[in-house]
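Coming up is one lone chain in structure tokens, specifically the form predicted on its own.
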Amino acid sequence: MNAAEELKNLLPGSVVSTGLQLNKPMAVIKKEELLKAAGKAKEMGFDHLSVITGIDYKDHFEVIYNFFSYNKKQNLALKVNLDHDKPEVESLTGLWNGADWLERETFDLVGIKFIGHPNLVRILLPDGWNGHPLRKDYDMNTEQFVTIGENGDDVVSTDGTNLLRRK
């Protein structure tokens, strides 16, 4: 029995389905049960959260969490499906400190909100950036320009006029 199947046996009401993702055990988790399932995965020895990925499909979002157990030398992926109208899920920062930056990156690029995150702000793009570049509805035709303002802050514009003010 692989780790995803073991998790399903331990939490049958939390796990929607199991399978493989790139030959790694994967469990689809109910959104409202994520904290419980992630906590159980940690108890099972999955002590490292290596990657959080957000994917925008036309009708829903997915968040995929990749865990690794150094003692067992095993991988486990947990997947959560989110409504396209309200892409939000509980933060895992209380269980893994490393979730902090991984969730911020997913928020920044895909626009998924992590409820309870201690500092959910952009990490790669400046605060004034419009949209989330890995979303299907991101406007690729609008150019955005970033310069450094007089007080040292990033200034984002869509018309490039702030580029002309440089001396």
Contents of the next structure:
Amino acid sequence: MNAAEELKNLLPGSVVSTGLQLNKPMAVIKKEELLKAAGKAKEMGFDHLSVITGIDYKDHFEVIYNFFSYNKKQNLALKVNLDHDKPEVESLTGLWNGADWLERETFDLVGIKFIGHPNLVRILLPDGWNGHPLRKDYDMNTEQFVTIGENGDDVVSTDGTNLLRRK
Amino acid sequence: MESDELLINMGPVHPSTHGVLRFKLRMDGESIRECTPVLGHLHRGTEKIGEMKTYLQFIPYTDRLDYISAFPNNYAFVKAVEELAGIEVPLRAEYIRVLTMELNRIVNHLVSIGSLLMDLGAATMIMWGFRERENALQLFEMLCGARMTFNYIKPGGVREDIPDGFMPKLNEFLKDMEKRIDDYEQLINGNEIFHMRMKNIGVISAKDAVNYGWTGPTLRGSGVDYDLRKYEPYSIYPDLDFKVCVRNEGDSFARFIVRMDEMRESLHILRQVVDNMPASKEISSAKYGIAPMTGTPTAVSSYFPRIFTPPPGEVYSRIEAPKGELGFYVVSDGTTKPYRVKIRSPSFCNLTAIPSLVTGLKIPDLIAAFGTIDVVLGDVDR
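Which structure goes with the form predicted together with its partner chain, now that we have seen the form predicted on its own?
Entire complex below, previous chain first.
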């Protein structure tokens, strides 16, 4: 029995299905129950949150959490499916400090809201950027320019006529 | 004693931030009350580029993530693609890959230690480190024509075979390097000022380090015996003899010593690779690889199928890069381009802990603690 099936036995109401992410056990979790399932995974010994991946599938979003256990030397992946109109899921920052920036990055680039995150602001792009670049409907044709405002903050605009640019 | 709060802006152009990183510091007198890193000055949208390029076209972009050690970046992405498509790699190619990656690990640690010492005010080590690095870069140049951005490892194998005259030069490097590491230890390890700057600075417990998602030498400096090469082995690492370097103190000095020890282990691995290198000239898989050099340079790349479509699926594949766990999450939808490429970069995840690490310390301690985390901003901002 792999780790995903083990989790299903412990939380039959939260796990929708189990399967494989190529060669790693993966469990699909109900989106309301993610925090509970991740907490249970941490109790099972999965102490390393490796990566959080958000994917835009045009009709829905997926968020995938890859865990690893240093004691058991095992992998586990959890996946949640989110509505495209309302991409929201609970934050794991209470369980893993490392989730902080990973969730901010996913918010910044994919536009998924993590409920309960203490400081959910953009991390790689400046505040005020329009759109989330890793969404499939992101507008690639509109150029955006970043300048420094009066108080030192970044100012984003779509008007590049005032910039010093090589013709 | 109460003093006024002072806001200090450190970076983005500051020599000890190793690139373009900005710290916003709230100071209470001389000690740091709050440290907020501001990222993104080098953000190039590599993940978005990944969705717009074919699998083969994306490999050069991975070179530009962690540009100090680009071979492991190449390999991490290629490994994900090979797992997706189920490509077999000949043994000689795997040996060459490990050879390049371990050489790159030495280069990375030389730069890391050199720049750390320079930030602390000792200029000798960076001169010495760059002297040895130059020899390694010349080896890379012999191998693939490039010194820092290689585009050398391809799905199914490597691009070119080892050229004549490479092995003797490598052996010379290995022999030389052994003595050099002794020199470094003599120069640095006993230095009292260095001890005072490094010991008990930026201490993090094993539990916290795991909780923050630390990996690589930084995690091993906190006493967690973990190395993907050992415990989730890939390539030819199961056949190689090496030990995982661990220190228990969890301070900046421990992280520094782990890097020194790892250079010796890499030399040990390299000697085994040189001794056991398979004699066959097969450097790429029959189905997907690049045919060996036949004399005309154009023949090299033309053997890889123009239309390469891995079956639909998703994979998270990770390796032990010099800075920590480097992972690629690749989703294929059966077309020639990946549907999504997510990069889990060690620098980004290791940097998460810096605010908690330096709160209450002074600015020179921030430089020491930050130097031992060893980030490259191309890898942080992607």
